[in-house]
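The chain that follows stands alone, in the form predicted alone, written as structure tokens.
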Amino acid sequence: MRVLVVGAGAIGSLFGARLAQAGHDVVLVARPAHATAIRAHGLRLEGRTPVTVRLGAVERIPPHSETDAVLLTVKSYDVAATARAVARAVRPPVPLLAVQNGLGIVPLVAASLAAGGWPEPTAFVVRGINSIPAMLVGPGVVKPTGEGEVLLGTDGESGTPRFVAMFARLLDSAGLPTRPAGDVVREEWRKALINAAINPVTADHGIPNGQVAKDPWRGQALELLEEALAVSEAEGIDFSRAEIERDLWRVVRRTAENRSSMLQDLDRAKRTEIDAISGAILRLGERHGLELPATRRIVERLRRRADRSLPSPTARRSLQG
């Protein structure tokens, strides 16, 4: 199968290895250095067994693609304006999977997708839920950094279970686990709820993941999931609160010498998803007239420092090269 990785870091990089390992036509869009040294050297898969696996590799997304299906793993803050320029390049229809952390990813890709031209998008976009780790070392190396699966699903409005089941042959011919999601946005807020008790606490200290079952991080990750889970019941996503911090310890222990994607961004001075995943907690309980000052102080924090490390426009244009 044709398969079009639009926004190849970490995860894109990944998935897009293990696909052209299992015999699929893979092409990587991915940022230019990456995509220099893939061409260079092939992708270098870093673990146990080493190897280096070749594939396609671009810096932007070829007109006319002609393709059999699109990954989608920009992060969320790119999403918008990338699934319009793959509107654009992209002759529908093609069933497009969307693997970003946050919340209302499907509607914001659909949206794009229309605005960039294809007609009827919703029938075309599946979502995925990916618990699969991976770290970019550098241009051209990637490091898978433990176990995970995906959960796909729709949102009731949009994909099809054709495209569903289209999708998880396709992961699963690669040794990528999937699983049916059931009610997607229930498994897309179950991941934002422990993302957002998780991500931004190792973010604003430094720390790897398992740091946050200890004392004082721990405090802090249950207070913004406190937070988090009164925005969820108030927008009528309930979970026990019993059930959500099982699921959190779970993902603390078998992450625990992880750097989450948050601190590994501020790590690489870019910009982070604190504003897909925190920041849509906040949004979505200010409407519900929600106090939630933890969650505010974090965001506000961590936005702060991301202002502080990022580039200037003219550096980040030098950088893109």
Ligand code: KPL
The other form holds:
Amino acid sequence: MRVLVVGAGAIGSLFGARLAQAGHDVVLVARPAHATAIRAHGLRLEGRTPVTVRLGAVERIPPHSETDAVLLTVKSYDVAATARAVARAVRPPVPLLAVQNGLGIVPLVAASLAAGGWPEPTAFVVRGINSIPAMLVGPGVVKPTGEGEVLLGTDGESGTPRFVAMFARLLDSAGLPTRPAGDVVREEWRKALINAAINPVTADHGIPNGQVAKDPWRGQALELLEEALAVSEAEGIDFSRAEIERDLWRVVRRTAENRSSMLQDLDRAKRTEIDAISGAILRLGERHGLELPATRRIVERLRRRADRSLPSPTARRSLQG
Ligand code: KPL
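Having seen the form predicted alone, could you give me the form predicted in complex with the named molecule?
First the chain shown before, then all remaining chains and molecules of the complex.
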């Protein structure tokens, strides 16, 4: 199958490499240094038995792209602009799997695809809620760092179950385990609650996910989880504390070696998803009149950190290519 992977961070690169290994015809849209390294030497997939995988790599979505499916793996803050660019370049519409952290991704992707010219795009959008961890080691090198799965689902009203089944077959064929999401909104929340507990703590202290299970980080993570849970409850998404804590520690265990995506972003002086995860929870909490002091503190601290560590706007533009 021809697969266009738009967004070759850690997850896009890992998924692209595994799909190419399984015999699919993969093109990755990547930052210039990553794309150049992949074109020159292939994409190195580290792990117990490192391999080099040959696949296509380009810096921009090629105009008039012909593909059977799109994997949209950019960060949440790039979803709108990138989905618009996909719709302009890929015609007619093809099934698109949106894999990123954050809430409300399906309507955002659908609206952006419509703005780019796809008619009735919701029918083509499948949401992927991913817990498979990976790290981008450097240009042309990606490393899987634990275990997880991809939950797949659509907008219950207008999404197409056929495409969920298609992406399940595609990812399963590449050894990327999938499961039906059932209620996508609820599962997005579950992932957001887990991200709100793990990602800012790991980013704040520069620790791998596994350390979050230990004091003093454990206490901080649980405080953030509790505040985020109060917001999800106010939004009508009810999780028992016991259920979500069990899920949190399961993800921490299975991704213990991983540096969270937020920590990897700070490592590389890239914009983080703090606003899409904890910031979104804070904004929703405010609407419900909820005080979230721990969340507010960490959002402010990480925003300040990002402002200090991000390169100047000019250098940032050249990093983005
Ligand atoms: O989603 C992740 C992320 O880093 O963004 C987890 C599953 C927490 C793995 O680190």
